[in-house]
Amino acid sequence: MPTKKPSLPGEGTQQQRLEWFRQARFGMFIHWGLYSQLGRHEWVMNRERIPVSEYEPLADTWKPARGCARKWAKLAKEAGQRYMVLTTKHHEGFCLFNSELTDYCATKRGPGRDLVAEYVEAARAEGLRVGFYYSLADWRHPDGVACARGEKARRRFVDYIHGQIRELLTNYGTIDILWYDLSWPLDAEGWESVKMNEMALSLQPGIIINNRNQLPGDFGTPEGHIAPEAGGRMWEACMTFNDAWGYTPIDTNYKSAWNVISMLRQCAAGGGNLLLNIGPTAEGAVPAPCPRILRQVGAWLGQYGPSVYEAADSMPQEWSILGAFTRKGDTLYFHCNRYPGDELAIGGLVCDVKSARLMGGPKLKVSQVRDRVVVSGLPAQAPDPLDTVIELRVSGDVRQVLGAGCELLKGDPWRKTEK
């Protein structure tokens, strides 16, 4: 007879645990460590092959500002973000919190201070909750690379890591989101990830974990694009805001403010969140245009965050060059962010539209025959160039079917209605 797998604490309430994440739907991820100093991205160390000894002195080197957290969590507050999620280790294995555990810290080197606290307490100061990034590989370690071939390595190695990811949880309060990254060299047996979890659920009880210590974890990380999981499970795109996560100055390919609510949109539609990445300078500034563009989204959100927020219930929906739908039960949101003037037409609703408006505005035309409705009386020129919101009202078996021909849709009776 099979035994029964030995469930992880807080299993029975993975869903309560959720809870506050599915409703957040966008944070901010900062990536920040010694790297930023050289301003050529965060895996610099490893693509530019410097070796320990050229690059450890930039520990002694780092110098970040103070006080640049609090501006951090004050600008995901403007930027209608409700989370962050800091890398608290990257690969490069520089800690940005005080461990007993090595002395390549920030309380021990440049620095001088604990960073990650600094990062807690800006965050709680504008009601966010608080993530720890924590990278599994550590390209300093002298294990970190042994680990894989011998068993004493294997040891040190992961009782260094689990030594960390305890510290972080014990020493900063509640902690509301455990990232991991890069589990390479090792396989989930081997960072003996499942007791990683139990420890972490043992000392916060109310934590949600990703899926990158080779477990499942409770959310999905898709990186750099869109991707809804199967069965309803939460995920978190993780995006960057120019290609690159760490700073790095000669990569001005920005999103504009149009591009990260057409990604929060997007999100939303699959049921999922969006993290989006700042990468501060050394010093801790973000990078000129990220502030201005975040500000633009929290105006946007400030008008339409119900459409956004609340609006994770799912439906098929198919490609237009106008816009895509959020749906919150029976109300459709229309985010028209190339906007077609007086008069909006979308096919493929097999739905009954039964009315229409701009949201926060007053009430339109709509007409409907069988799956094509036309909504007029539209503004000549839209209310919001970065995404006008029309809220339709809707009954029926909510979705949209188009496929590639033009034939109307079988077995439909003929309808043609105006409201």
Given for the second form:
Amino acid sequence: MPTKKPSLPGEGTQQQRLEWFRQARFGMFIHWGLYSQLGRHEWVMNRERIPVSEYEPLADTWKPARGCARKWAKLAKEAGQRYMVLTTKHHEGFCLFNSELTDYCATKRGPGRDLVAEYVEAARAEGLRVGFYYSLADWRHPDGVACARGEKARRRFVDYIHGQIRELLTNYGTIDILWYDLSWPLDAEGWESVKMNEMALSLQPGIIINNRNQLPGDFGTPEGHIAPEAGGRMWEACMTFNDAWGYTPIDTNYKSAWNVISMLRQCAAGGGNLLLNIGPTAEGAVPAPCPRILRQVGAWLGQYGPSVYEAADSMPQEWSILGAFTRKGDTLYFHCNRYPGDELAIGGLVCDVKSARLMGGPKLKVSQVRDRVVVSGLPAQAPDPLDTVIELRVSGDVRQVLGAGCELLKGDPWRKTEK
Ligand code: GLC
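Now show me the form predicted in complex with alpha-D-glucopyranose (GLC); what you just gave was the form predicted on its own.
In what comes next, the whole complex appears, and the chain from above leads the way.
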């Protein structure tokens, strides 16, 4: 059988490279850099117009604690996350890795260590996949703005950026994700993005690449919202835990375990992933209440994991105040983010419901009159207040269609085959 030609150089087809990612579902994003010392958002240099001369000394005062990456990786594991993505260089320009191309890097300044090497080692020790976030934009590099105004500066800057990506993908063994960010101020041609991706794939044949160097790459990156991509293309929603990415102690608006599970369920329902951020302190401590919340999510995943990790077959569905469906083939998981009490009624299911049970628990009584399904015999109190999952075995056309009317659907096209 002829095999599909890969669209870019690399190992296998794009679908093969993406396979582990599709099943990973949940990752930890880590925003950490010089800005973590100021604690006023990772854009502080830009938002407060801090001149380079004033910002740069932060490179010498940064003394992160040893072993913090190990703690993040352990926490990610406990949370049920299967990969991590670290900001190896944010827009501020400071490199957390050792670079031959600049002295503005962790090994040569305050930290005196390769923070990226520590992170890679920590993630691998927990069996997690490793992602590198790398901002193309650079507020400190003298050509970071000039590159848009003249060819000489562009050439120098693009060589610098490509050179650093080469370092990142050469010096740390197998890297699973290349996560570009902020492609200001050039376009794809200016960044030589095609060449950039070709280089990445030639150095790391199994790597997957996001879409932020102005090429589609392997997956989309909706930010701050959950939105499936068209045509079954892979996507990953990146979300803050509070409202900032970098450490910002005045921002205490953290999502609860309930919120995180709800986001995870929405991503799973749409066949995408959730990359949930933490913004550690300059020392590397993960702000309370994130560890507690992540552990709650992990405990929930320990029980209901298959309804999230493996349930990537989406289905057309309607909104509900109670929750939503994820699906794996003929198994539907109804996630009760709000628990209905001893009876659950669901309208608009076109398929036939054969049986129902509490996921991992006893069978439930189910009755169906056309497209009105009633599951009864549920415990009065939610078995899991975060999200109780009810598993339905179904057959037929798996769709939920309600429209705006109230009549039981009768004589509808999907019932034509009914005897
Ligand atoms: C935005 C923010 C940036 C953050 C990124 C994460 O681009 O500007 O600070 O790193 O989102 O997706």
